[in-house]
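Next comes just one chain, in structure tokens: the form predicted on its own.
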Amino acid sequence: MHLRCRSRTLPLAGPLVMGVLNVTPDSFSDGGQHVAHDAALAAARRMVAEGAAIIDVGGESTRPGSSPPSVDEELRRVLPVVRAIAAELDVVISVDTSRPEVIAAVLAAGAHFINDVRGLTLPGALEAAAAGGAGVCVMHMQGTPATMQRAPHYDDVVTEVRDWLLGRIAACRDGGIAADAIVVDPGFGFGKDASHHLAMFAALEAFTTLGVPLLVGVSRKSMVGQLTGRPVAERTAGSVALAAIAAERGAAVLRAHDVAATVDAVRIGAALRRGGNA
């Protein structure tokens, strides 16, 4: 299995680790250290010597409660970071964006992959991509940033989000994306509550199942400190054994802030996976 990203091809022979870098003054865990241009930049070449195998640019808080910045402001925040990383590092660029102007000016900057929480859900977003030949991934969330962790509800968490998942696929594929230029995020954190984390990962098999890869993003979330009862800046460890188990249950992309220490995880996981044939 690969995943293409426009000009770039991904081998998903073994897990790959999607790095972090959030250029937000407010973002839930990282938020103001990469807002300077130059720190930005550093953070994506330690990523990258780390073994990101993506980075994962984010002018957006999509933290529980926030509300989105204009889209001259995101663009102002996302924009030279593309470039920069794209003039300078052999890496694939992801943007997490939701919007099709934005979308139509990072591929124009040298992004290949677009990470949309709102799983190219907004008008026009899914055609930017598709327009761009980008390599996409198309997350789950119930409801909005703004709104999404008060009471959220679900018959069956797992059908419910599989099904969505399922749609937002066939939704992709008919509007000119290739099955192999898509991934799926069942979207921990956003719109879900402790059990529904809980019945997610233990079911995390029935994702990946869909026909394309699985992302899964639980580094430093809610989720962690739930189980942990860590606050954000403590929660390595616990977003590490997480990605390891993740790894180990079949997911093809980690989404995480601490590269090498998750790099390392996946590595295990996926040796697990296949019977210790490392």
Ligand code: 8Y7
Second form
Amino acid sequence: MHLRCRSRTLPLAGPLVMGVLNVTPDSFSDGGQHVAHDAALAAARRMVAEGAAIIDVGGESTRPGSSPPSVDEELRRVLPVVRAIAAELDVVISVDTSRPEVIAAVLAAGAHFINDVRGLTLPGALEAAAAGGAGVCVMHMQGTPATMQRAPHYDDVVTEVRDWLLGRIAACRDGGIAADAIVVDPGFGFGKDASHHLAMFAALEAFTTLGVPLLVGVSRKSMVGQLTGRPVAERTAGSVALAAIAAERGAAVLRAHDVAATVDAVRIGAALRRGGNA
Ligand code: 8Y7
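Given the form predicted on its own above, I would also like to look at the protein as it appears in the form predicted together with the ligand.
Full assembly next; the chain just shown is listed first.
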């Protein structure tokens, strides 16, 4: 098993860690553009040294209640960081975006992978990713970031999310994206409440039988807050615990802020999955 991302091929013998690199103005405080760029590159270097196989660069905050920046603003945030990482680091560069203009531009700048919380549903997004030969992650979201946490509703969250992901896999294949370039994600925190999170996590194996690898992103999220009662700054231990269990249940990629700890956690989860034959 492997994951193809343009010129790169990632082995899927054990779970991979995707390190989160936010380049939104709120993520690197008030230091200005140059400082933000240097800080982002330093964070990327550190995550690679800690064992991240993929760096996920994001210029759109998709926090609950947020609204998207302009395309120009998103590009201004993301492109210099993609170029700098491509020039210096031997790592798969993912960009967290939904817009076809951004997808085309970041692939031209050296990115390998498109991580789309809207599952490549914006007009032209799937085509742009296919044209660039990118690896893709299609994630499920109910609603939009502005409204998704108001009153999420499902009759059966696992079946509905699973069926939607199957439909997106088919759309990607029809659009010319190779099967070994597709990853799916049920989208923890995106239009789900505490009971939905627990139901999806309990049934995580159901998302590993879609014919493509499963990505799980729970790092520092509300699910961890709901289970531990802790604020965002104190959610590392809970996030790492969930990462180990997700790996034990068959997740192939873990999206995480705390890369070093998550790398250890997924090694343990993967070894237990194999029956202890580490
Ligand atoms: C996820 C994600 C975010 C996730 C994938 C946060 C961009 C919110 N979460 N992408 N992005 N899966 N594939 O709290 O769960 O990190 S942003």
